[in-house]
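The chain below stands alone and is given in structure tokens; this is the form predicted alone.
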Amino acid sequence: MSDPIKIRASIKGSEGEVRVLMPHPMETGLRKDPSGRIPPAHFIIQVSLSLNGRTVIEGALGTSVSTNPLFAFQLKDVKAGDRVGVSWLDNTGQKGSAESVFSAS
């Protein structure tokens, strides 16, 4: 994808948040263009966020989820400086990733 995941991670204490904006088209391939045709399926299918380096969230997505998802995560006892990253997967094998550190809020 031509535009870059944001992350902003957060801290207040213990409690980290973490919201990603991933750019994708999450296109369907059920719904007509305005000339008629129907785009081919472009969605993302896997997301991964790490912390340190280590897995700690793993989900799978579909159809369903809309253009350009945002997501918010929340993670324990972490501390400023900790980095997080995020990365994902989509049906025609395209990839994206992206780091930050968490800074307090």
The other form holds:
Amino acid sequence: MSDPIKIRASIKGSEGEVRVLMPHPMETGLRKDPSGRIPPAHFIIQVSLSLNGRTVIEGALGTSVSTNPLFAFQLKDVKAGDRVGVSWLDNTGQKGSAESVFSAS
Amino acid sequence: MERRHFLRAFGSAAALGPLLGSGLLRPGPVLAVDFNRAPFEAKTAADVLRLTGTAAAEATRDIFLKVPEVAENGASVPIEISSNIPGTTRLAVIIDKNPLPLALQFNFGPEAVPRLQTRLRMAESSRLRVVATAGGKHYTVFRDVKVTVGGCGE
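Write the structure block of the form predicted together with the partner chain for the protein whose form predicted alone appears above.
The complete assembly is shown below, putting the previous chain first.
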């Protein structure tokens, strides 16, 4: 449905920084559009981040996260070649996922 | 009376349906994340704190919270949070005056730094709270943020 997730995984010292952009409307179900209709709630409720296939960060979101959620996270002891995965699930059951690899800086 | 009860029960079941369904579709293995959605449906910060069991959170200086004092665009308020409390496993953000105050709740495994940056919506000027959980105890810090143009109508 939506554009693919963008991931930027970089290494700073021994820490890895992961920046993630997840294209998603994040409709609250509370706002009126210009025609006066209220679009139904449609937003990401779960996000998870994995390192080499193991879940390391997992979160639940509400409707206060902005459209096209952008997140930055930090992981310890990361080396070049480590794989980072991101996945989301929204309140309608739709899912998205993507993977990237840490590159040496 | 009977009919009203039925409608009420049916109404709430219908509203919860997609969420229950999605719970069965959770992606991959899970940390100890609380997938109870009730705190996300709470309409006041007090209810969020009660439902997450964090009402007794202790004020601390060991949570870093960076958010603009004045946010010009409530649709996208940049926020950075991190915890210096050893053993922090969870960070949550609550925006008191948003219609649904609980913005997010993240759990961090031992491989992760308890830190995140994101962008949040703020409907109006409000207190913004961060609650950190470490070793079963809860800690909190807050900041009052002025919003020039509210961010829930766009």
